[in-house]
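The data below hold one chain only, encoded as structure tokens and taken in the form predicted on its own.
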Amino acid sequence: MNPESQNPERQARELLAFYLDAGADALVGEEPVDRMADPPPPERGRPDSAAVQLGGSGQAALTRHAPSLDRRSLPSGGAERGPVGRSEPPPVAEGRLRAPASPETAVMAAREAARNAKTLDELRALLADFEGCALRATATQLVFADGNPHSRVMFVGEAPGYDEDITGRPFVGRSGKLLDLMLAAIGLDRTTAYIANVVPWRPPGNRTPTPQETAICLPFIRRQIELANPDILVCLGGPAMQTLLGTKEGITRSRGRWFPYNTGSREIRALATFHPAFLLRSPLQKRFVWRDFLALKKALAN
């Protein structure tokens, strides 16, 4: 047996790396908590002894000594009571888009918002204010893009992960470092490439975005590609390929092939290849990506 496999320290490091790849990147508590369960009913018992000693009924004494409610102590954005006891929603900031009532309405709102963006900066601002996707509420921040928007090649992945959620930049974690090495191998870097994701917010626990979440974000990434106007689009991974190129084939059969992609103003070439995160789990597949990147290098040279 390999002595390295019996090394407890090595096993612990590998286990932590597995948890990070699986999305378990935060310690919540030692005991599990069911946050969906109803709160327990208040205990019924004798009135508070201090209140009884103050005289009168326990309820009256508790009322006299209860702290006064200052409106300034209300949490920001919390609901306030109207004059008839009805819970009033907090006001919506000017320019913000309210969360649509259904996924279909959210997709329509996303299409309208994306259509109105005339520049990448406007598109980023619209995305930052867009409330039609529930991922916005659970993510730390928007992960819009990185690199040079005027470059000839644009890389698009599926969704940001933990490191991207913290920094606000796509592909900066372990898979991002591998992508940088892959770019350098064909003479590219983040000053000569533009990088983004189909979904610009991190799904909780690094889970896969739902079809509804992807459909809501799709108009924005399409508009982002149109405004960046690259000569070549590279889809990193099967989900990005299937979403942008409209194919149902798996990435194993489709990688290395060229597809036509209509940006809305012209038709460009699109290439599908494996996602760097997949290569971290399956290093033997790197030889196929190397072929894909050599084909990309040849296309850029022409």
Ligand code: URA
Given for the second form:
Amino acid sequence: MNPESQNPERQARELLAFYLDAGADALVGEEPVDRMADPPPPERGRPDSAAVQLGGSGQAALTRHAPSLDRRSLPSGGAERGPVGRSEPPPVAEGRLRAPASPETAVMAAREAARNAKTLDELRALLADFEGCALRATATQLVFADGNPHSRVMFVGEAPGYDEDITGRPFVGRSGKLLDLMLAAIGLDRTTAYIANVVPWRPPGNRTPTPQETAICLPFIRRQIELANPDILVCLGGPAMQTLLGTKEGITRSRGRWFPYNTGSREIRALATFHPAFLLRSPLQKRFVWRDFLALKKALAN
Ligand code: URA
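Taking the form predicted on its own as the starting point, write out the structure of the form predicted together with this ligand.
Below: every chain and molecule of the assembly, starting with the one above.
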């Protein structure tokens, strides 16, 4: 027997790496939780301290913030997030956290919070404090935006992945590097483009955000677009396109088409194209994105 394989520290690191690969990437508590059991009644005269609190403004809040595993100390990084080839991980990362009272309550709270933001900085601060989306508890940090908020063009992806979660900046992993090359091909970079995601927290294990999580985050990204006020919105991939443009069509049919997009203050033009993570897996599709980016360049020249 190899004595090194008996090393407890090594065994612990390998176990953590195994959990991480399986998508369980957040520390949720010391004790197992029986989710089938009835919740204990709250103490008399005292509100249930772990439950959702609705503040005076109606803003849903989770009262406990579960710590994330420090993935930087683990032996292997997470996979690049992208629109295809993701596996659904087990339902992890709740611990003693409670979900918001209902997704509808959380959506209403998100709408109210987003409406209250008068600037992008205010919106970022409100989002950082918003506890109505459970993804916040499992993510390392908020991934709000990168690039120039005064740019005429705004790119929006689906949700951050591993590298974005660690750095707090959208599109910095492998697909982000490809996005940078795509931008450079039409003379753009992060000083002339603004970049964000529909969902600003990394879903555990890079899983697809649930429809509820997306619905809760939607008022924030819509307000972010309104406040950034670009002339052109570019949706990266089908999920961002379907969420923001409200189409059910697939990205293959819809990419390259111009859509009207109402920011809430004015109508702008929106374009959808393939997600860079998809292009990493299907490089032949780059020719279509090249066409889309040339159309974008032309539109920006006008
Ligand atoms: N994929 C996305 O959709 N967004 C990121 O920020 C990174 C990868």
